[in-house]
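Take a look at this single chain in structure tokens; it is the form predicted on its own.
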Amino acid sequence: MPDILPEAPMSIDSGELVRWYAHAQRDLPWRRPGVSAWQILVSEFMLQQTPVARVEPIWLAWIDRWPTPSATAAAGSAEVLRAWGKLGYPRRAKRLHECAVVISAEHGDVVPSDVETLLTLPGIGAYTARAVACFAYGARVPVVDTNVRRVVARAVHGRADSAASVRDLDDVAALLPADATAPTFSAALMELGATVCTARAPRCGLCPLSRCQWRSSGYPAGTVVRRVQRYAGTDRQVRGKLLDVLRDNSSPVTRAQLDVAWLTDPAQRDRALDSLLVDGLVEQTADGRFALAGEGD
């Protein structure tokens, strides 16, 4: 009999990516010839969880307000919190401003170019310090966000769908190319997952790859059960409705103020109150009133 030989394992082929990318990639401002590190830096915190269309006006309204890391720091906090707007979890504004004060004062106004000094930042996880070395240095990291673990465990492993593992960063260095591309094929990978390789809908005849063990299977079902998110009635609306009074007020408001924006359950707004104050996102003044950080005085 003739020997039978190992199936040789799934790829993805970076030239075919790489190629798909340079004629379908979204015209982002963060993507633009001349946008820095830091600004890139600041697109990625604004990202996190937040849909593009949200994010695009407030971060171009942002870098053309505070463009280096020293002009966010020398804002205050509740400068920041209010440009920061309606794009959700607003501890973000206050670790972004945080990482300005640090890269400012310790690192020359210089975002660091290497994953580990950019991992020693307020704010800055796993994914964000290897997407700035990445994106803002081409590095050649691997980069694994929800987009691209989904196309790996389809392309690659022919799941529809993936959770996060401690393999996730080793599958993904082992699909960069060698060559000074690897870089674009870390947004192309991203890319693809965003727009064509979508969780509810992908859009399969649209995708640039010529090899897909997920399609070559015959795209057996998913196995993972996702939660729709609520927003609403939920304490992060709560949350949101407080800040927004908090926002709208230049000068420390009441008590009685605050509760009017949420009458519908008392107890829940307490307990939003609470957490604000706990995240210093909100300050107590001395009289009993309530500002945004850095307003309390």
The other form holds:
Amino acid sequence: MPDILPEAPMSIDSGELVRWYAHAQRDLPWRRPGVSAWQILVSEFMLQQTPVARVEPIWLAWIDRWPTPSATAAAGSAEVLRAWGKLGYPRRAKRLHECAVVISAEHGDVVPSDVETLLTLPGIGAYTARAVACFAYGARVPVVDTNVRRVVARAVHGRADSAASVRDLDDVAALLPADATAPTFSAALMELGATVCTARAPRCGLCPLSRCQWRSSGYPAGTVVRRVQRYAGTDRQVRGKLLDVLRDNSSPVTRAQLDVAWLTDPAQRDRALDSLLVDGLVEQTADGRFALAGEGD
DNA sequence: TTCCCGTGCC
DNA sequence: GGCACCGGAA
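Right, the form predicted on its own is done, so what does the form predicted in complex with the DNA look like?
Now the complete complex, all chains and molecules, led by this one.
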């Protein structure tokens, strides 16, 4: 048997990764003991495409105010949208509220523990379902976010980056340790991607992995072309401006009050407002004014 | 594939 | 100004 098989995929030593995580992990509030499955679920919603630093204060205030699904469901959707503040992608707040309604009404106020059931809930996709099953219930399931995908692409496959693929789940499942440390391994994989094996300027000098195919291959450049997500001047920015006005007013506002939020392009403003109505984030009252969805409930 | 927020860093 | 940030859904 030869010493080196260049075609064989390199593995990740779960022991050294977990040992590194034990002392290098960030002290994030949703990782502390006593945090409920629902509160972990809330953190995962907020962390979708949003940096930890911006989530932390919102999450702390949120779980203090609405610690359970039923408490969240009992709050009006308008108050939930308001508490979401400027975290971004406010459809997540609406889905989180819907999620709370379903869990309190159909699951006895208990967050489901199996991936299949979690996937049926609003706003929960392939990543979040497994993150909740893993981090809240200790399930041995692959948790694949953009960080994990990048770490595995580098350490295992020797590529700088990787486009999302349906094979990612099996790919990462094969790396999971067989014992009960699987959730810690997944958390460590994500932490490594977030703090060391970063996308732009990886800090390889701090990497705990003794083996890395990307390093062995001389750090080849990436090939995945990422489309630029612009923000300034887009409908997304206009929607944000309109929601800003509605968050600040607990009673319905007139069309004129919304119009001043974006004077640059009236057609774009109308399109943005219409999309907010379609998304169910904004409602129109009988007299033609506008408010956050559920403001009157 | 595209759209959906908002901010901070390089 | 590009770019990344612990994705989901149509």
